[in-house]
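One chain comes next, on its own, written out as structure tokens in the form predicted alone.
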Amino acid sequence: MNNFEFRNPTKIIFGKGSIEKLKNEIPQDAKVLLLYGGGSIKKNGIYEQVTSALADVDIIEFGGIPANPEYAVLLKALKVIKEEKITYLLAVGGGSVIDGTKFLSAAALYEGDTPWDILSKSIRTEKAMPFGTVLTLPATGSEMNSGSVITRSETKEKLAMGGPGLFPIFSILDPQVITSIPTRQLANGLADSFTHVLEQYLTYSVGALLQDRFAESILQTLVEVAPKVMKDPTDYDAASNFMWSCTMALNGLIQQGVPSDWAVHAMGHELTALFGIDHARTLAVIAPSHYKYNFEAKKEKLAQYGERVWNITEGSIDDKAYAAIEKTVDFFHQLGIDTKLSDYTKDYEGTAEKIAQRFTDRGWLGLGEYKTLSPDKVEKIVKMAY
């Protein structure tokens, strides 16, 4: 096992009715900016607890943050929380609203000439505005990190930022909220989550005993809930046990002193960024393709991920991983989720090329646990995914 340092500072507040204890949390001479998505925190019965809690607390409200943040309406939160001078800011939403309000967290102390510099500089965030979140669609994680990712779709691009200063001071997870939740976004939590999990797990062996069995668990766990969860959100213990599954895939504990991957986020931003397509589905994308390409490198972990969690026993170290990567492709297309891009446009010809070249002009020369995967495999792994 590699050496590590962890500490994750987030409170989280589990279970039934826990968004009322949100009055607990927040300090009563604070200004908050209580920032949310599309509104659908209006129609679900989630925001009148979330007022009903604040009663006696000074908020403004800012709605609107579209799914993968977007720069430009994320200024015109940033210069809300100046001109109104907010102290506290409160994520309601899913991982777009809480990866936005990182951002603003962020944006809100920073002195440089541009927030985006933020981004493309890869600025490591050490402090900012204090922020907590309530979560009301499990799938990213990013209510338990310090991570996020924002999207400005003038320049067509998805960058991610994160430091020590963007862990939320405490978040909320109700399992009950998933009831309201449309099935194709059920669908993409399950998928994201368990992206999460393979490119922390899907490496090579440090000998990381426990690490290797903390990730099967959780990916176990999502294949038990999954077909629970897609057929009756109601079901408060399937809910229960995928939103803490999607926290826990992402909230650093996993990836202690084992190699990670990341190189499928890396492809997948940029689909998102190129065509709009949902996040998690960019991710089934190109996953399989990613496996299959660095097959040798990666076929003693995913033979392993095959035998523990797909019960694959039979064949060689070679067949059960070539049959784990086919029983990942059967999951995502048991959700629903399509692995080809040209399910998605058709006009995907030359994106391999135009993503390659991206990378090489930001300098993400070398991808991956071994930092081998260059702009030109990257061209070749996204063709494979055509």
Given for the second form:
Protein chains: 2
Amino acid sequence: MNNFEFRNPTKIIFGKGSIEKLKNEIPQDAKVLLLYGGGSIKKNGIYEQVTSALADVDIIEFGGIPANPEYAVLLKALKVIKEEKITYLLAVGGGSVIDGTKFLSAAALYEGDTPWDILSKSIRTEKAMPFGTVLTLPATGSEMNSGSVITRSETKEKLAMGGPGLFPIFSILDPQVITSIPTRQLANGLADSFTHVLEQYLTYSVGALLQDRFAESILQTLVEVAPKVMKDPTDYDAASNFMWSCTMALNGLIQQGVPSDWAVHAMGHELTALFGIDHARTLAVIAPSHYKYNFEAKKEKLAQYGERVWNITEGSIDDKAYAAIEKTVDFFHQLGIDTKLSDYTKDYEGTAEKIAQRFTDRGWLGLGEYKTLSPDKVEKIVKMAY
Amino acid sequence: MNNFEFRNPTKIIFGKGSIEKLKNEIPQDAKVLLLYGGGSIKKNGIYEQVTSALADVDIIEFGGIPANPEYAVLLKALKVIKEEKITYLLAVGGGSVIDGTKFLSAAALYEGDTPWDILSKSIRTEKAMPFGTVLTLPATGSEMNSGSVITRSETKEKLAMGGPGLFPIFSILDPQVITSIPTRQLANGLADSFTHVLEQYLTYSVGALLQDRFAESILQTLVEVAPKVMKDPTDYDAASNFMWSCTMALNGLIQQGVPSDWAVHAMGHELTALFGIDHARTLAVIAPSHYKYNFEAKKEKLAQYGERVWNITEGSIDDKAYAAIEKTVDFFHQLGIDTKLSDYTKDYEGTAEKIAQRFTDRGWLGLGEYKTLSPDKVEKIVKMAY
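Can you swap the form predicted alone for the form predicted in complex with a further copy of the same chain?
First the chain shown before, then all remaining chains and molecules of the complex.
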């Protein structure tokens, strides 16, 4: 097991009817900016629950944060924060709204020239404006971690930021919110959280037995509940396991003491930036090719994954490892998610070269758990995913 | 899954050589009381590592905190804290030293008549003197939770306390410390952490699939590493999994959203208070009888435990459940831990009645996950454990 440092101070308030507990979490004297996305919260009753819980608090609203939170939109929210002397942020939404709120939390206290620096210069955020979240879409885990990914469409860039100042003070997780989520987004959430675990697990063994088993526990649970969630989002047992699994998949716990990969995300982000493909679907496009291309380096762990998560008991290590990749592809397909880039765009020629060039330009010369995945290898993997 | 609220802000610093990182965690201007136990840290090099890491900090020492931290001893430490105007506590030890330090952390800021109130009146500690820990004995999980158990020998009482103010600010976990732990205490640590998980898992199902799997992951890992730890404490892989499993067994995570039992601990504490039997061994004495006595209520979960942790595949639910209890007893025996009260004392007659009477006197009329385990049932369980 590798050495690690771990701290996650976010308070989780989980369960049926938990949105009303908002009133206990935000200081009465706060001036709150309530951030949300396309406005679905005004149709599904969540907005009503939030504002009635905060009836005694001074709130201003900022809606319209898009999927893949857009820098230009966030700059408008930042202006509101400064003009209105906001002291507390409340994200009501999924990963995009929460990630956008994290950027604002950092940018509100940032003293440099332009807040884009936080992303382009990888500035770690130690101190930020306090914020809480009401999660409306289980998927990214952003509700219990300190990371954020922001998109800037004018430059087709999608960059990450983070730091210990960016943990939500609290996050409210009411699994009942999934009853109003479109099937497409439920599938995305399942695929996204599943791939989050794979990125931290499908590397090589360092003898971290407990972390491996925790990762497998999340994967097993997602496999078990996925068909139930897709069929009947009012199944509270399935919904609550889905929601908690998404949070645990990326709250830092399972990555302690083990190598992690994240190359699937690095490549996937480019497909979103270039084609606007849903984040989760880009992962489903890249992951199978990535695991096939890096088969020799990952096959021990792939075989363990096959045995423990997919109950593959027959064959050699190679057989089990290969079967595990096939099972993963089947899982995405069962969610209704296509796994080839050509399923999403006719305009895929040249994509691999373009992504390899971007990685070269950014100095990303060695991705993955061994830091050896160079741009020429990235090019091959993306081509395999056409 | 039941509703829950969860927050655990303790920073974990885990791994080889991590004690030297102490210097980054304690404020330079702190006046520190370093608390420890019988003095083994002065023989095994840990004291040297701690004091050299804190060479620039003002430190006073207080040694001699006994196993089952004794109220009378702690009152002496409390006097030092007040006289010396201590601002920060550092526990270097196992669960007893850490639990004692938690009591002191609360008592140092307590404004009532006598600090015993905190225990006898179950006063929840919201604010306490900051403290960190250097763990020298994996077992209790106290390094990453906010609970503590204190013994008062003059009244033969052993009572619990807790509250959000009692999380360590940081805990340093260097698995190499186990190389100097006597086999007997390694066995205790394994049995203690194993039983902690059972208390939060062997109840009834509420459909919390992920929590169940996390609990089983810890149990599986402890079963896997136990013989290695006992045979060769220098096996770092085994030591690190053992240490991290003990922490995860009782840091609050696996008990979120599920019922928990804790009747084994309630009864076990009395055996320590009455006979001075090691805490972990009292659990091994009580647990088998408890699970047999409550067989009907617990058999579904016992069978699941048998299947997933002990690979028991044959037979009915009843068969599997019963075999799982036998496997548990075997596990304790393999650790060299006896599982009958008569193995520890010849003076056991009347113990069951005495414990039942104490529970009655304290108003503990319904223990366990259903809160239906009345003193007369406690009496029967303890008798079964003779």
